[in-house]
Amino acid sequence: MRPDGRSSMRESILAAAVHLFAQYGYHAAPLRDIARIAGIQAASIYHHYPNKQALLIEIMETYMLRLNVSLEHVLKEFDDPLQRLHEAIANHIRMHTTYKEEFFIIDTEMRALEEEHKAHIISLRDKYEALLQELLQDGMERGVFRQSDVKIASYAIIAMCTEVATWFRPNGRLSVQQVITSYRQFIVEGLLLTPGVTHMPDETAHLL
């Protein structure tokens, strides 16, 4: 029992770790905080991590790997190019409103993270911008996208499907999938050699 009881801890640790990073910032959550929060004494933590910084790097490392798989499953499962996006766009979409707070906390802390760990995890990002622009220069080179800076292009969609996370709710007028499909119209129509075939399922594959 003992490996699932200290598994278990870590879990609640690192929710709370999440829910302050997310609500205070990195540098204005306490570990005693994070303690109390997960319903242990302060020097428990020490158990199960050797500081602050690295809760910071496993969630930042957790989600960025998770991010980077599921667009490494797209790539591999499809070979159209539109389908391809069309996955891509709806997986960005998903795990950022699913994992609004990690997300957040990757996006805004990275400045936090000491020297020695920042190359790793920015390793990671680049990777996922790498993969997107593979997807999209395969859809050029295949006469499907029209011929535009990949680089440009990988990161004005990253930024737009990021931002859904800003103002998204569960409860609102518009699901998570009915703002997929809209940004999907948005991207694709811009990126498609021959306007007006955007139109794919609403169905997505589940890749979280």
Contents of the next structure:
There are 2 protein chains.
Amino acid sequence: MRPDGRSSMRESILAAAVHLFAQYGYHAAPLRDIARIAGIQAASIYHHYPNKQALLIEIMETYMLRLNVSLEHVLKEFDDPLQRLHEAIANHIRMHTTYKEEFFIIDTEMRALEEEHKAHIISLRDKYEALLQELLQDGMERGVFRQSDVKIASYAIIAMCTEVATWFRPNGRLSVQQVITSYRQFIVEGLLLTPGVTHMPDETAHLL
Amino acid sequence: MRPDGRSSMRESILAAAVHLFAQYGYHAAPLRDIARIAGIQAASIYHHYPNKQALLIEIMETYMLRLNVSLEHVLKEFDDPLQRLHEAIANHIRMHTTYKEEFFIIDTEMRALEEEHKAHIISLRDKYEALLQELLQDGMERGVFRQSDVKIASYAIIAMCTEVATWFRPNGRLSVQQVITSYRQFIVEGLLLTPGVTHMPDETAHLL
DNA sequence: GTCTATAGTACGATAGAC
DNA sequence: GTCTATCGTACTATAGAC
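Rather than the form predicted on its own that you just supplied, could I have the structure of the form predicted in complex with the DNA?
Let us now look at the entire complex, which starts with that chain.
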């Protein structure tokens, strides 16, 4: 066990990279600073990783894979479209608040990927979009969701739930669960106060 | 008039900066490349702008001001909360598709701002959020919108409508107007197919 | 596995001629 | 207002000792 709680120097380096890439951006984060936080010299990083780009790839690949696995699990676990959507939203927001910096990097540093690696990471992102679109399409076909453009709906949901990683503060005004509840209601029911809505969840009915 | 259609070298330089900042990111876009696109040498940029950072500031300030002015106009022009929201969404998406690269830079290069200038740009962004929150709060108090967390609702709307700038292609599958219509319905009515909804706009009723 | 030393390159910015 | 030439700096990455 290392002083920073990581179990290997390789992990310490990656953790430092996550922190600095998220704070300053990939190009503005010098390897010397990553090394200093990890407690070694810049040259020593090259014993663990072939170059700076490899750090970015490992961060993006690792967490996009985790995100996909977690959504696949939701789709396998549940069948009801509305419950699936509820769980997918909760899963997305939980992942993006728990691994805030990692997903912020995925969201903002796609341009920093060199061309050879970009296609791979984009394919992982496309896979996630496809899974969510499958969920939405199924819900529309089964008459639970309104007929609408599936791609636009998936982009909208992903954009709003991803951006939580930008402003969420673990000790802020709202808990993760409160954020999830608000987003669920907003996505499923919209903003309009519509008399006669029958799907109002009990947990929010008191607000009326 | 210059060969690129800009009316001054100052504008040509800024247009080149917009293009390269959006494509590669602020730190990865060399002044030499900006100069080449503008048709001059890198050193000549310094006759028009004091430094590279000034280019970023001018882009962000100009378009955040335009965005605020346009939303203020919507709030002055309309009174009905639902119509205000419709117009605000349309305005946001129109601005973000028309000035796609400029707003993409505002959205992704906040970290590249040096500390002295960051506060100013953030205050412009905060102003925009406050205007939208005022619209939402008013709509809730007047019983048109559901009671919900105004800040979360504003973040969600801004995030989803801003991200359009990332994927929208002028000659793509969907027109700007189709995107606006889809987003409006999604934001106002949500995904759920709820029997008994009374506020279904005529323009989308045929989808059912 | 980590170090020191440094190669090699690219960048932002300046000086000064025209 | 634009040029050429170049300064000073900072960065990624490598070489080679320990």
